[in-house]
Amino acid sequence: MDSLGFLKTRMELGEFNKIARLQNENFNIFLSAYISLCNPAKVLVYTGEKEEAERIKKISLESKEEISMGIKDHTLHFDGINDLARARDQTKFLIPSGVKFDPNLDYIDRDKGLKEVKDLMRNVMAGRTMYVLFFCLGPVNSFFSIPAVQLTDSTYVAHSEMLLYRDGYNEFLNLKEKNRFFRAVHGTGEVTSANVSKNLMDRRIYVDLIDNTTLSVNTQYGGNTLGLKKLAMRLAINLGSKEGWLCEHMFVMGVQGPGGRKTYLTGAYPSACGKTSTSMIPNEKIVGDDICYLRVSSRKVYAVNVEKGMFGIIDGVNAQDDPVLWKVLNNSHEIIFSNILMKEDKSAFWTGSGFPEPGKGINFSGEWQKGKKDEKGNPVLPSHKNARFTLSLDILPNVDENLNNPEGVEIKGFVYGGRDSDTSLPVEEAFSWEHGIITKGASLESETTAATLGKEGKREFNPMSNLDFLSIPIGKYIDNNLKFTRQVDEPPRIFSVNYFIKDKAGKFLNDKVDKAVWIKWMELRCSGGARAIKTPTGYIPDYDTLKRLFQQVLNKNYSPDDYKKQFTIRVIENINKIDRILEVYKYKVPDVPEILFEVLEEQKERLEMFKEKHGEYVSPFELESVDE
């Protein structure tokens, strides 16, 4: 029997129909395999009807996956107690025996690794529904598109997806390229008496950059299970090293600037280190907050939200830091909340909300109360660190017209930033494009959060805040940043943040809402309208620049004694991150661009010759600004 058979036998006719109308015999292959090994009572397709989607969110609804809350249109979804953030451990690449791969990536041999899940999965969907539905990376119409499905039995996956991802059933239609596609699968697997995932010992999330294909297994958060997101990025990064596009761990935002000029920016940082806040500052434009294609066209710079949606971290949104966030999720829209406290009267609470910690309530722990502990006896937070929201950008008051546009939007300035108590300061640019990629991209460091599983405030290597995604080598993945933009005329300038900058008593130096200056100041740069400082290692504000900022923007006094204190360079700690990075790529990182030493090499050269002249720590009020 063949494929297009054997679906006709396993589905109902009118989703069948749905799946016989794309003519596509490699989509049909994939589909059957999947049937056939996961064996699903029912299988339902979604292709972007309203029905079909309300189908879904009664379903989730009946079987819990989703619970309804006190606002019309918000739901709350908990995962498990030990299934709250990316698994790293059980993530690996599917690598054929005998290629060569980056040591420094998880990955198993493919044939091995697709035994090892394929077993898991079999009969997972046994006495459930199979969901097959239809997305598009990126713009529907564009060159940018990337059409991508998901089969999942979790109606909480589907939900979110159908709320982060343009609809892409007519992609599948119009696909002249019949096998270019994505392919997500995930599996539940055995749940608890909660509804929750219970064989986590068997969790898997493996990546097959052969086929394209991302398998999950034994797992629901959404890190683990929304094929299309951080999985489908790793076979993003992929593909465009082949065919000479970025994929990026980026936010995408249109910053205002004088005279109604609007300059496009994109900004990669580490999980919890104030990515979507910035994506999100008010009175700017949002374009997207995670993840971004770059191309370049006519010699510029273009780039893409590759969703259409957002997966946010909940954890100290309020309404005096994030204002426009905060007011969407206090209002009726259609939101799911994942793995904060729901209150008695249905209404949310999470950390650093500014509501007052209740007494009671449910969350992913089950019933909780004030002072409960788990099984070792820790507190049980009343809202999980990584707690989440998903949303569609479309109900946000500052989304850019642009969200849609297949043409992209032309970016004039990438940003780099992460968690960095000692060293980087508050905002910086880099001299050139191959100094910003290789000082700023490829030699972040960012300290450990509760976005992975693991230690918290560990110091971490993190190329690009792109290392966990990774489906090439470093290396060459390097090497393509640095390449990308010689057919460009005006290369982005390539900038540096750092929001966690502390004093020596611990103490932070800049308030959450600083970052709104910080933008201004880099828009500024891209169109020539500002003074910078030059130090060894970038340009970085003049103070009376900074003083005009924070009160136009902030409507705040900014004083001298602030400004020296968040922009001393501190001599040493930079000397000896470049040592950190140059032990890592000269000894961790195989086939390392020789630029990248000789970059680095110069730049400490420029700090040891500061050093001597200025000493360890720097006032910028002893240097002088510059017209560059």
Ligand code: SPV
The other form holds:
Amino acid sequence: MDSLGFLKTRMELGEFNKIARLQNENFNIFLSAYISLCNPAKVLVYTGEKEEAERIKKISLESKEEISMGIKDHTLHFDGINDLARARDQTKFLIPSGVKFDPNLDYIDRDKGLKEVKDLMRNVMAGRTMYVLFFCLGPVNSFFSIPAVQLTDSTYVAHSEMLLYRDGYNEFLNLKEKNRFFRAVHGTGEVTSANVSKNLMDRRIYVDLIDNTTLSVNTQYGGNTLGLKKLAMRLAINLGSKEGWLCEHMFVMGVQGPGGRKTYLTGAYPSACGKTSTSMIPNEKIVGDDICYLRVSSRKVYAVNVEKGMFGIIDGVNAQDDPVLWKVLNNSHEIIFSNILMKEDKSAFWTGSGFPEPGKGINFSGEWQKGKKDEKGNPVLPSHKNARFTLSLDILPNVDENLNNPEGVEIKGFVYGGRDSDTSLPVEEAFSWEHGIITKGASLESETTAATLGKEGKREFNPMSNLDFLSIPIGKYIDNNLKFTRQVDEPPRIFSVNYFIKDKAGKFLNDKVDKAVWIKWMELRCSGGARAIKTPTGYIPDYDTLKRLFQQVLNKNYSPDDYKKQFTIRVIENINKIDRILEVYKYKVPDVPEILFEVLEEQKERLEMFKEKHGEYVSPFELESVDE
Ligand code: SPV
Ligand code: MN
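Switch from the form predicted on its own to the form predicted in complex with the named molecule and print that structure.
All chains and molecules follow, beginning with the one already shown.
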């Protein structure tokens, strides 16, 4: 029997017709293979129709994958207690034997890995429903668009993706290259009595670059299961490398400048380091908070948000620090909360919300009461540090008008941010594209967070905040970035930010809201409208400009002492950082572009000379501002 014939035997006629209409043999073969392997009792197709969406959401509540909360349209989903973050150790690329791959990235032999994961997926949907969902990565009808299909037996995954991605059935109907689409397959696996994936030892998240397919099983956490998010991102980095564009772990935002000007910036920060909260700075415009595609067109750089929704960290979101988000989260829009605590009155509680901590409620550990301990005797927090909210950007008051523009938005600046307690300054601009890509992007280090399983607070090398998702060798990826603007007249300026710098006593030197000022300074620099101070590592703001911006943006009096503490150049720490980074690129990463070593060595020399002249800790007041 051919694949279409097989599908007809496994689907109700109405559902089957939605697939047959595509007239795509590649698609039929793919779907047949996974229906045959996963063996669902039923197959439902989502093409973007409202009734289809309503049906899935209803089933999600009935099956208790989601719970209805106090506010209309708000639901709550729980992941298993050991399944609350991305599982790095069980995430791997499938690489054919004999193909050279970067030893720093996790991979296994393709044949072996496919057999392993397919064995785990065999009959994984027996007695369950498979949802077939059509989406589009990037705006529809655009040279950025990549159609993508998700197969899953989880209504939580289906519902989340309906909020996060643009509908793409039409893209599939109009496919020119019949095989150019991404495929994601997810099976929840056996569940416990609490309805969470049980066999975490057998959790697998495998990425097959040959077939543009991702396979995920025995897990529920979004970062492991939302095939269109970080799994498709890995496919896109590989495809972009072949086709000459970039896929980055970046927000895209429009910053308002003087005279009604709007300047678009992209920013890459590791997970849980302020990326979402930056893209949601009051009075600015958000295009996206997590992943973008970047392409060069007419000698300029353009970006689109791959998504149209947010799967953001909720821990610490409160009325003062994130006022726009706060309002939305406490409103009657469609939002999926995950791994927060639900109080008895069905309202939400999360740590850092400013709400009084309740004595009891329901959370990812079941019934929760103050003082609850886990099996190891450790306290169970009311909400998890990686608890999240999922929403569609169109409910935000600050969504940018160009979110769905097929052309994308023209990018004037790139920002790289990390969680760094002792080295980099709150904001700094690189001397040039190459200097920025090398000393800011490729040299990024950040302390680990709750977004991945494992120890928190450990300093890690994380080039462009993208290490977890790189599907091509690191050296090649850096080279792609260096060459990206070769055909661009004025490459975007490159900045670094660090919201986490501390003093010797371990106290944060900045308020969370200060980033609203840094972003304005970057906007001015992109338009040549601010003086700067030249340091061995880049340009930093001068005191007068910052004092004016603090007053204007935050109505805050910025003292010379704050400026001095925050922007004191830590020469030794910077030299040590270069030594750490050189060590990685010299001994661990193959095929590094030679220029990386030259630029880092030059920076080290500048720092050594600076130390001779000024000492180890240098106040910015000792340096002259320049008009460059
Ligand atoms: C991140 O961890 O960077 C996220 C959420 O944006 S996840 O989907 O887990 O990747
Ligand atoms: Mn992310």
